[in-house]
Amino acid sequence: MPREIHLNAFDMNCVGHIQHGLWTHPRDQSCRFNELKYWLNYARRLEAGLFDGIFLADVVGVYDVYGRSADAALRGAVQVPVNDPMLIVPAMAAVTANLGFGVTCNLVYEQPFLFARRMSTLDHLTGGRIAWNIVTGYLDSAARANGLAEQARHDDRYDLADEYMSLVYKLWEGSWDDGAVLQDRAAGVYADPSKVRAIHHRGAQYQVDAMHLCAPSPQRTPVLYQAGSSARGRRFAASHAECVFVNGQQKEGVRRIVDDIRAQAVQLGRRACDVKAFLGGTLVLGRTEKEAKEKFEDYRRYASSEAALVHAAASLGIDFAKYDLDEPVDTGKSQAIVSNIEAVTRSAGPQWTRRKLLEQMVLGSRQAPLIGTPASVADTLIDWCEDTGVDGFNLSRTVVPECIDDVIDLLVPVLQERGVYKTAYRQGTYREKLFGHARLPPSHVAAQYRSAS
């Protein structure tokens, strides 16, 4: 029997996020991304196509490697202006009832005490749909933007990653047992005392006494993503991480980033099963293979090329600007994404320049588009889940809404009728729709910070 595949909306609280440039087309409607009732509309329309979660980048700084300035970033509007995400998830979530919301925090940048709680709150407030995004960060910009003179080298952050985890763990799974509120009314206790404790950490990088300010939430710890595939990511997300996030362009790559995660979780006494893996796309639907390729070519139109430098500079570490379109680049040893560099390195070859880089840049970013009919996209997309071992995607924006429209009044249907995507939602939490459990198992890390109680 074929494996559901799991899809999120891949987007981000801001004009331009993946595909730059698209903005400008006048179907595009992401300049309302300041408007209340933008995500609300988009909300009712994943939970109407059966959507899994909206996935919700963020950054806390500016693209300024391009060019050693934020001038193009601001004129591409390259994720600049860009929005808290997590403000706008308890209105979506009361507009729709089973969608889920994953949040990118940056860790690094956010107080663990005063974060878990509001983790716990949008986990209340949602009903149990809430996820979080670990990250680490990659800017230097966002350094200097909270008191730092730059970031700290790329294994360090993870290092103080594994610290600050232990931490939430703490307070989400140990500072409050099940049974702790009473709600008694009669002998006027609310909650039982001898059930809530403080907890106590003293790291490299944080002390903190005190209990959590929340009660339980539904899911207690959020339901856990990670997005970094360099071998210290996998590391990482092998101890922590239920839901990884991977790109690439090649199934070999995919196929041995995913399975060295599961098989490291499984030497940490995890199934390989608890771990998710979705992989990032752009789909460009038409009724007819004309009708796709007509479509892809109008937004090709209005795709940003410097715009995508931008971007990738930032993420790659690497001021392109200063290279000729054939000169080499040289990669050094960058701090950013270890993983985007890697990624590139395998598409383009050991030896790449901005010439190769722009040719995959085709819809102003590196992500290549799929484009096609319904049919032979389902193909594809069922094709990549048998041959590289991912559960489902994250599907990044083109021109919104019409590219959601398209998946799901096209390409939902017949994924739908090859049997590999659900007809209703399952009852239950984020977690319980994902996994069949509300809350961590007890072979994850967390467990072991649970009360014994």
Given for the second form:
There are 2 protein chains.
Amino acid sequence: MPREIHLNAFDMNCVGHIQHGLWTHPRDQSCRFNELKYWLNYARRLEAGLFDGIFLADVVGVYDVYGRSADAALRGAVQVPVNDPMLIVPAMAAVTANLGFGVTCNLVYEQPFLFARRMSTLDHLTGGRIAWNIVTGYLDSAARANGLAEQARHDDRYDLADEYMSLVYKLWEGSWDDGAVLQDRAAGVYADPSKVRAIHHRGAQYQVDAMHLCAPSPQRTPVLYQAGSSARGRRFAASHAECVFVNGQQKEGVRRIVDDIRAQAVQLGRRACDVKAFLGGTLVLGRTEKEAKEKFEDYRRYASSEAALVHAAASLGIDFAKYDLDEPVDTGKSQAIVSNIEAVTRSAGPQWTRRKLLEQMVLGSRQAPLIGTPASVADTLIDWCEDTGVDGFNLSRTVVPECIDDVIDLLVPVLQERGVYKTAYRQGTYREKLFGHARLPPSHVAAQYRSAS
Amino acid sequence: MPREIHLNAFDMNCVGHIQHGLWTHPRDQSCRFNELKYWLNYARRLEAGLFDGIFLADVVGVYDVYGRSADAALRGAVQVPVNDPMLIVPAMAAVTANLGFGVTCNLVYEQPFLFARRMSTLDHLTGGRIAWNIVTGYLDSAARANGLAEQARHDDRYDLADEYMSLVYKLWEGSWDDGAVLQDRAAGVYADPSKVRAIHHRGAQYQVDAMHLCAPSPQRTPVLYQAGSSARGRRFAASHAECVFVNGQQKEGVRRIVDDIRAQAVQLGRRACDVKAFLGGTLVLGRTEKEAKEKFEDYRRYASSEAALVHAAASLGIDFAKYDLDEPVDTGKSQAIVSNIEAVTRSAGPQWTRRKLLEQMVLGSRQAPLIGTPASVADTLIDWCEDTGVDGFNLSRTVVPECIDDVIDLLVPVLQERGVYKTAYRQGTYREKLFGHARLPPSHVAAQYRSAS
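The form predicted together with another copy of the chain is what I need now, so please give it after the form predicted on its own.
Next comes the full complex, this chain leading.
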């Protein structure tokens, strides 16, 4: 029996997300990101297509490495302006019943006590449909926006993240017992104080003495996503993540990352199937190969390779603007500190140039799209799942909303025919839909923070 | 011509808000606060009644002064559990077009850069219907939850608040010029970088070097509410607040506070009419006096004076549980540090006892309700506006949703007949509806942070 393929829409509360420049396409509606109606319609469509979830990226700084200013990012709408991702979720939840919501939050700048309350509130309001994509950021511009001269070092951020996780687990899993809420009108007792307790956290970064402000939500801890693929990032994922988000154009590289995370998870006492992997992907679909290619050529006229380079410059920490087109790019610093973009450095070869990188930006991004008929794309997706062990895809948008409609109208029926895509949502919370259990399993690191009572 | 009376629903994302114990009433639905549908229906009703807004209170700690633990608060659902107030707004906005949303946020624990983004996001999504109730907190339990041993001193918190305001004004008013967003598809230019700039804030508490992440929202700065009535709080309000929230049972006390804030505002170059005042109120309405009294007696059977005392203990910083019923309460510390509850200390007299205080808790709160027919209550409200200079009321709930229905079905028509209540919403943003202008006026302290360009 073939494995089920999961699909998330990968998006962001902004104009240009991954495939840059496509906002200039006459049919693209991403400029409507400030409008509630845009997101309501989006969520309704995704649920009609039985998408597992919408996965919302975020950054809390701007891309100001390229040319040492944010000017190019502003001109090209390269993830700026960018609104808060969390605040579109309650509205989308109001018009859906099954769609999951993965929200990226950079824990470095979020007060953990209040962040935990936000997540619990969302989990309550959505009936247990919340996931958190745990990130620690990579932008000095975000650090400067939040009171620091520069961000902490890569591995130090993960140490902080480990402490942060232990703190929020205590609040989510340990502060309120199941059954603490009695809601006994006759006795006039809402909650049983003997089943609620303050947590006491004394760490290197955080000190908290308080009970969680929220009663237990359906999932308690949100479904945990993580996307780091550095060695330290994979170690973190093996410990905490239920879903990992992987990027890569080469199967063996993706397989290696996924296998490594699962192997480390098993070493920590978890099961390999406790970690689902989602691969980033971009699709351009047509009813015929010709139609797909024509659509791609149409889209490509609006894509911006320069905007893609602005994005890559910030990710890699390299100011490409200061190099001539064929001048070798000094990647020393980047190779040392940014290890989650190995794919790019490998594919560009040891001697990068701006020209080589620009040539890689096929559709306004270093992520090349899959172009084809529903049948051929379905084949490719199934092959990727079989060959790499990924469970599904985070599909970035090209021209919205038609790219979503194409997936729903063209691809989903084919995946269903092949028996690799659900024909109805499962009951229950997001975690139950993905894993079959409502709460984190006992083998997860969070379980130790549950109260013995 | 009589002045228009504004009405806000005063509520909180929790069970017991002001009138404690009433959640035990068989018809009360406040226990549904975790449900999105509860808030959607609530918002629809309020808009049907032409309420100006829903004003959402918040605390980020628990009431653990009474008996030196939070046990009584948990039993009585005295503002615990309490969910994040901001996250119900997008959903309520999705089902309304004119209702305003006042959200309480304690600035002490919110990273200003990310807070500013949240507010701008909400202002975008709601089409300019957001207000912020600026608070600095009063709970040591909140400080301990957020990494501090205890909270800063009262006046120091306002100094911090002044700095915080200058910082968020820079982001909201100064970082992006009008016209910065070009959205020029043909030229491929989304924003004009010459009209966007980083702000540079170097203060005692905050350092920020960053551009605001959001393009200008309809109101830029949200409508500003403030509720402090201490000398320092009034000074802060005179400088920043567009709406002040006042509590008090005695007209002369309320008048004095409102007059003082407006006089100080005028000294700062603002107009008296730039500050609208809202009085806290609780209504129990019946079609006849008899029906109203019976409803009050019915409600009163479910009210909890002890829960009210738990709330007051936290507000006053006095552990009433350690006093016998008729033992004089030592109010020394409280009188010194808590000046925004003068009304209570006055009405209880110089020699407080628990018994005296409990007797004041008429309906589960130190806020006594107005009880009567629509005609008599309308008279009283109009008198209050005329005698004290307040512009409207923040109406706390008794038994929801029927208390809202009573206002809409019984009181609003009478207020409309008297010509003191709108018969349709005005066009425009929340600020335009209240004041006739979309942006803060040039006389407001925020205006200095606008770019000269």
